[in-house]
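We begin with a single chain expressed as structure tokens, specifically the form predicted alone.
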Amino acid sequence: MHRKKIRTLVLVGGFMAGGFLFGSTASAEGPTAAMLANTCAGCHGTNGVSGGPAMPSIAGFPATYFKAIMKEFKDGTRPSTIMGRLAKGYSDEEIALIADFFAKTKWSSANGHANSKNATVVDTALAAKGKKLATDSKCDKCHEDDGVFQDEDTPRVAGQWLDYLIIKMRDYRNPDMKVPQQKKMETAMEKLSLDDLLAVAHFYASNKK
């Protein structure tokens, strides 16, 4: 075989081998944060912006809070239907990647979705009552700025789906659920009836800023 042709074949073979090698290395590095976070879209919507009234938006959640919640799902201390099983499928490192991804994603309130017509409509009178109840019960000590504020211990509640907020209010009041919560929140909620909590849910759902 001609020397020039042999040299060409060697070079091509080298590039092909290198390609396989680099491809193998990339695969060994594991999925990216975006790839991992994309698995959440089926329930929590694209980039964590929920498209269904029973599911919370998680876009913009503080990373520390997100990781804490996932740990509770993973070890079974936070009750769930499916999240507990899903959380067990991720390593702590993968959960940290997902948490960082959503922490950098812009929040979008639960309005303007294609299927928002299926959601419960916010009652303005109940929302006004809920605002007063939230103040009187000192909900605003943690959920500042009408529920917009969030930090490592406090998630944003303003602008979440009303249906989701109602579900969570009932879960927190259900002793059989044993949902982890701070003592001050438990104390505040004990002072409110289920009707009061419904009004508070309408209030927070109404604040979409």
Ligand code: HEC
Given for the second form:
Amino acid sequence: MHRKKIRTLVLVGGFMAGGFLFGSTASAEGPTAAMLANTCAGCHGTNGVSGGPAMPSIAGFPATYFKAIMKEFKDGTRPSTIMGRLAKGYSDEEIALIADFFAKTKWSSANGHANSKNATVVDTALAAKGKKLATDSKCDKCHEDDGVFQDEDTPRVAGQWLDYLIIKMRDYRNPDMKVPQQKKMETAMEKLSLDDLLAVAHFYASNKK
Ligand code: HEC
Ligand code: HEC
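Got the form predicted alone; could you also share the form predicted in complex with this ligand?
Starting with the chain above, the whole complex follows.
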């Protein structure tokens, strides 16, 4: 289930960020990773911990996964409302810098952190139903450890914002959206009703680990 390996980009000093003005904080070397990542904070929260509820947290994403999806946003192979246009403003080198920055930030589960007052309340009965569905549908073969697991292909789903999980799963299930995804996941999700997916979303969102 490995993605095509993305070429490791050699960073050449002195590049400029297209389309963004950094004012007096910009050094002659071009923007730093922190400056670039700062432009994401308005939506994804400080250091990638989103204030929710429909905006995904991106803290601690493995850099390879991060770069792969940013590239897909940029070339239009991954559908998006905002990210496609936004990603086009960054060079591959800048995306690599941003990916490394967020890979070092710390994940904080939506229901456990300071912004959790914004969280859609997780229904414990639905979450219990969702836990069983995730096992029966073999979601846990890839999203191991109740969704905490992540690697270069697989994002962490545990503790992600509930509303975002629901939106994302509906997108995966919509053939017109053509969201890049694993065949096994597509088949498993097709078999679940929308009510089932809602339950699975409550299960993953409820995991605060
Ligand atoms: C104006 C709001 C906004 C800004 C600014 C923004 N994003 Fe996003 N981001 C979104 C939305 C909305 C989505 C969901 C996909 C979509 O519809 O575009 C998303 C999705 C993502 C995802 C996918 C998350 C997942 O779980 O699949 C990544 C990675 C990401 N953004 C990275 C970034 C980075 C890096 C920046 C800064 C360079 C940034 N975003 C700036 C709104 C924003
Ligand atoms: C074969 C491995 C595999 C299986 C089985 C699988 N997934 Fe996934 N899942 C992935 C991968 C890989 C991604 C990243 C897909 C992408 O690029 O958008 C993902 C992404 C997701 C996301 C989006 C997370 C985010 O932040 O964007 C959700 C939600 C999800 N899966 C739920 C499920 C559910 C529910 C099931 C069972 C019905 C399931 N998955 C089965 C591998 C799998």
